Amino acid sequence: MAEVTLEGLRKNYGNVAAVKGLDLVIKDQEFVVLLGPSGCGKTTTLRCITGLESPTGGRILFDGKDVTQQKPAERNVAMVFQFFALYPHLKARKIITFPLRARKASKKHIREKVEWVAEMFKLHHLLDRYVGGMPPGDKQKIALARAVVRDPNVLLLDEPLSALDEQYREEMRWQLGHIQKQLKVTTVYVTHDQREAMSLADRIILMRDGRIEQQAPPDEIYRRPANVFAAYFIGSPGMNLFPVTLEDRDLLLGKESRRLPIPEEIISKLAVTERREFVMGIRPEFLSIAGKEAGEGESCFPATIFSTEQVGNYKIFNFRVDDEIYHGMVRRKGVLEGEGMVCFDMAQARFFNKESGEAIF
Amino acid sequence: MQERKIPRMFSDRAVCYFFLFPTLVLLLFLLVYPFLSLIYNSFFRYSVLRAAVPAKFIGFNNYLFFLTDDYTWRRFVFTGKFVLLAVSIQFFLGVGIAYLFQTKFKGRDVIFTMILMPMMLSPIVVGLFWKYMFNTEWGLVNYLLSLVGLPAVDWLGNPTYSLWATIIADTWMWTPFTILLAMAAFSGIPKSLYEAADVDGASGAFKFFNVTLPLSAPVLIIALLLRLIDSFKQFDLFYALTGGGPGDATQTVSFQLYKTAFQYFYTGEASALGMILLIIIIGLSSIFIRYLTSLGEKQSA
């Protein structure tokens, strides 16, 4: 168990830049996710950290004390790899105790160990099998039984998940989360499926491009995205994101300038920035249908709905303003394609700046 | 789209039989005849040379002959002494030097491509090659001992020394066949099994005993057994270097086999030979599938 601390990390690979200055503190027993779309460098973190890539900058410190020269051993920090890495030719007691008689631990130790992880993992049953004909989700639980074995200091998982099917995944991550906790691990989790990030996360860590876009707990970084990539990166569908312009005390709606009535407040608040143009963010689940006419005091606007999605108990409406696609999310039944208004919830709106894409409020 | 007639002249079958017939007409005179007459003549008294002479037949006599001469015991013995520690030191050698091909460095390539090398020769060549190089007088091999100190050594003439002169060139020769075959085997094992060892704390060698030599297994025992049918019954090499000698310090079964065949013309005590040493490489044969068998069926379980 240990605090890690990445100072300016960059790793490249050739003229690549994978990695570009990273500074992140993870403290003991936190549960970080690095959250990203593919390449954004989340995995090349995890790899410096493991010690499996040597980094081309920076530090990285385990408990303040300086790690960045030593091999992954040196370091005691356990992995599971995207596709396990389990060894074919050995059973599974073997392939548990590996990092136990790797570094020559008593044969009682082992012993000890292995019925203590197996009966984390309820895992009994498989210890004198071979991996080969084992279907992923127990591979995947050997694979975790590998790495907390050896009681690491930190527990690095590079999109362990992503081998398995939709419902080993669900069951897995609900056991990966509570095993977590009561090893009270240090945990490092990559992945780029947001959902995972969501229900296992004590804070996100969202990268793009070899930096971080926003860190912050899953909440906190779903209902105030630091800026408009967070924004759409997280959730699903993403949040709409609509181009508005400031004018005298109107805000209008994308080219087209369809006047949009919003809060006085909203309007004073955007007019001490001094600036016109915007983003407005507002999450589908924010919008609402009203009919042909809204409400006083509603913020409104008539727009055609062209299609419609059901998921699960919700509907999934479908619109355009100038051309871009935008959608909300509504408990209703019924047709609603077709004209009608569609209302913002503007307590719930967030707004960016235009040029460099960071949140205003 | 209309469908287009193709005029069905022949049946798919008959098709089929046409493409094989001449590679069944061929295996039929180049094998199946020669491997019956083979077993045939085996049991015969008969030459080729005396072919006016009617073959006798003489039962289990020619085989009986063979196992419990002690000339031929001789012969055996030296193979095995040959096999055994030619196979082995190349096998060592072979997975040695393929480890350390693992690791990046400068000249990697060219270093390969010239290792390599002596296995496109030809076994003739080679053994002319070392024949020279192991001239007492005026030998490269004594000229090199004598720079470092050492009394020449007369090689090809005391049988001691001559076995160790087929056991180099064979080995020169033939390493790197397991060096490429090993490379092949380690460059098979998935990268991130390394990675999970690096983390799991393994050191170099635990790692080469624990991961590396278990996951190329079937591909270095298939390379073991390769060697082993090989230098068993090799013969040219042994015809080039040493011609069997000093004496016959250098005969192998195969040679007795070649000088009862073709210098003495004993056809059908060399047909029992030659059974015998077919028997013997197929017996070595199974033991290695068997085991390679069974280490697929383990893991896959």
Given for the second form:
Amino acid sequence: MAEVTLEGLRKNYGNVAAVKGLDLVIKDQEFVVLLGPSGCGKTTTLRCITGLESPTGGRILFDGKDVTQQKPAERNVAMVFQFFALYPHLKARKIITFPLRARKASKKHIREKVEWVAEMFKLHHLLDRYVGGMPPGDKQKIALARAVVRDPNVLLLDEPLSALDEQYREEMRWQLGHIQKQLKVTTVYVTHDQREAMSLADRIILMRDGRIEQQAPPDEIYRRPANVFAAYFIGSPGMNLFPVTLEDRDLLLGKESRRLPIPEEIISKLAVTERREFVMGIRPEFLSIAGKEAGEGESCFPATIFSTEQVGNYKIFNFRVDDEIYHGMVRRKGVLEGEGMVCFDMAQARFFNKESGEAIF
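Having seen the form predicted together with the partner chain, please provide the structure of the form predicted on its own.
No partner chains or extra molecules come along with it, only the chain itself.
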């Protein structure tokens, strides 16, 4: 296994900078997910690590050894792509053993490794079947088995589940996390799907425009986003972001200046900044509906709930401030549309600099 270090990694395509000076350390045996919107540089970063792309600048190190100019075969990495790249006319056993046969491994070693990987992925019943007729989930298992049978130093996964139907994705998501812990292999996983990132990662590297916006464990990046981009990108729905103005002991929300009473401790923290205008962020699950009976001084304001939707055990309710739509999420089936009081759990609120978007607290 290996620790992977990126030092000032840059990759340009002509005049387009895809990766802009990344500094990153991926610890030995860590499961890291590169997450971000399309075009943010995550796949280019992965391809540089594997050696399929040559960096424009910077260095790539495995356990302190510079591998920047090494070919993929010299790095002992394994990569699994979004599409399976399997030969449909071959049986699973032959596909899985290809990396070992290419290394001229002994027949005994090959048999032992096939037995090991078949047990790991529960593939015994598939080994002697042609992959052409297999369902997508089984094909992806074969692709993963072929990748890990060679004992790679680093396992690189580029959107490996995005081509699967939801029923297969659920199963494979669990299996991937379970198997990675068993293999104890350093893993770098690329996805735009935050659900995959939140469920699999030891650490999420959130990227935008070729740069790292935030890197943190899933719970931390969810609860304490470093900026408004992280706040809105992570979560479904994303964090509500309200433009607010501090006036006396209240916050005024939006152009309509809806008055929201807030706790004294938050007033004190905001006052220290010597600013009056902020962006306040709060996750939908920390909003609730109180009807019209909210107590005086509570962090609530009147709003019209214009639509609701049931998502599992939760009810999402939608309301407007100015022309912006915001979302709350409660464990209630009886939420009705119409007039009410939207209440905030202010202990869970985050505040951001209005100009830079960076978190204040």
